[in-house]
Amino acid sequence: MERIVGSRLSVGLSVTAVVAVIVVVLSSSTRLAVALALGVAVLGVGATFVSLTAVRRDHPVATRALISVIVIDLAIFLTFRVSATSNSNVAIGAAMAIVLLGLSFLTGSSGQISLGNGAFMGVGAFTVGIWAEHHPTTPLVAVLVLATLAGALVGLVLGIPATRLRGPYLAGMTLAFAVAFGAILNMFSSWTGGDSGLQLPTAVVAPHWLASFFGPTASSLTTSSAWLADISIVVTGVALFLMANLFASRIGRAMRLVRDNDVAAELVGVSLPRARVIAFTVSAAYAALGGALWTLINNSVSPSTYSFVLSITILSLVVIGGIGTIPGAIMGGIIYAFSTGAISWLTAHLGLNPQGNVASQLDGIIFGGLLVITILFAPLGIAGLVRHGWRWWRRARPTGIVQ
């Protein structure tokens, strides 16, 4: 055993080793090639130890790191070679993927519903809308984990209540509180600007360094957008990687017990209280994070993004995506980046007047249907479907079915 694994580590560097050599070659420039270089190292030794069986038994974190650390690598690749509109899409994504994430371990794990995550996005996205106006020179990084506690703030607040909920009780009060979220803004609007919402004092910026990468005819919008999207698929890795982890530890479990059989999670030990507070406080803070993503983004903040159809919205993507599940928040965050495109697209070659009430009305129409169609063919999501899809493959393989 310990000799096959050894083959196909060697394997495994040699090719990586040679492609990146090939690609040092064929580069334009030397920054370039170091970059792609220390891409496809990372991509390849990082493939490389995944594919181990041994590694991913004995090291699951460090399996989930690597794999983490993967996707980020060819997610920022692609970063590259698409256009600027392309990199604003996957940047909105990657934020609506995150929000996904925190829902999905709500629902999925805990069993309770939410309809006001909407609401909580709108907490992170002012979080930095009002913090930058105070203290535009604050670090990125600062103003996303002070905006990923304010959500998971809000979060322990109503979580705290919602001990005592369940069920459409539990839905109830989510509503109300996504509901009353534009009535409080407005209470407020010394700070949060009212209806007009608030417009950010500086724009996020690519650094000199990323510039150079798409030389010297390369536009401001290119380079932003690049930028934007980047910083959007670190932070979601990020966020994908804790969030794995949680799923496999003990809360996790916890939670998931929760879910199917509360009794018997009481009679294991299982504090129901507090689980069901942290799966609040979780989403919560996932939820922030995504619309602080939001807010960067677009360069401002407005209070009718974040009402009570974008709660619905979320709801369904995860629906269509699949409940309590990493890849199925990820494709629900890949369906809304580009749905505004493909909904376009279908109203031009359908002949629809823009302006028009099914036109304004389309998305709506295609996201409910979906919905529908995935609760009776694929109640468990995009995800769950693929998955079942390749179990079936690898069953019947072996008996010659599928060749």
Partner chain sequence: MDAFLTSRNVSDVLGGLASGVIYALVALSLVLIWRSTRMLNFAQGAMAVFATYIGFAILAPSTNYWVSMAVAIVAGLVLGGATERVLVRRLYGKPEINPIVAMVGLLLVLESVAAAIWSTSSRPLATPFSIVDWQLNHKPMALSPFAVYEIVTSLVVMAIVAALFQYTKLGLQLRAAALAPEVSRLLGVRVSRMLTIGWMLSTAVGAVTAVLVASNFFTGLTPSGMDGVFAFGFIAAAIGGLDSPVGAMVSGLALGVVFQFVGDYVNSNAIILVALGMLIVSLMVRPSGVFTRSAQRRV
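Previous: the form predicted alone; requested now: the form predicted in complex with the partner chain:
Only a single chain is listed, so you will not see partners or other molecules.
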């Protein structure tokens, strides 16, 4: 019985994944509606066959992979339908979600916080810029991996003191790093291009074979904005998948114990210094990956982007979304993707001069204010509010047997 359920499940999973991919491929043609209907139908049939709770329990990794694939597919599908501006916002926001995932992991797993993730983003961003200057033909994946490793390395060096530091000290040290980052870039200005930064030698466009695979109607794929959004979404999906597994893994569980009660964690054999360094390094590596994507999206990298304000913005987003949780990080990325548009809408509706002082500071005032309000009244952010609301809903409508 066990085996039958297992094989039926794997068939179901693969069918759903294939259908999801087909939906994406067909979406650029006129048969969009058919494809969508087909996908929904198959998903529905699949859902009646298998109990989703049982699947999540028995095959957690496969479930996470499936969810990631579907989310990626849907998001990519959307990139064909929206304008170039929205696509570049989506790309920027998806990359930001990766950074937020890293910071969320650091806090969610070790209870610590970093004020320097903007600078870690800069490490990844400049790694891409510098590398592309000397080796312009390196494959995309290799460049991204390289940038991630560079971020992990810097994170490791700065994370070693984190083995002995607690909250405020670590936050202060990362703040010093964020403030110092501009000077560090300046010090190596022959590599980093000084104040003007670096320009990528070639723009990132879709490889020819992929564009032709999608057929001549998929012309939007070859324009860089849609393609960059797709890359960003795929990388975010992979990062999300790895992070979900890390959260649920033995290491992740050990780290949550460190966060909740470090004495108990040590008693059951968790090595505190190791757990803290791993958490810090992972968060730095994720930040660097996000920064690397930003360089690819903007086709250039400028030191002024990676100022101290960016680090604070990252903190605001992750706290508002819900710190220490995966949905919170995704929420933060979505907020960031739409924040530019929302703020210019607000500027127009308040009748502010778009070039004026107030309009240019509106994002800082709003993010800062939301940050304070969130931490005072809803410390777990939007994700926490949703969770509370869900629990309250379930309690208000008891469905089980009343004792």
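By rigid core we mean the largest C-alpha set that fits within 1.5 Å across both forms. On a predicted model such as this, the values are computed, not experimentally measured, just so you know. Numbering follows the first chain given and starts at 1.
- Core-superposed comparison between the two forms: the Cα of Ile334 travels less than 2 Å.
- For Ala378, a C-alpha deviation of 2 angstroms or more is recorded between the two forms after rigid-core alignment.
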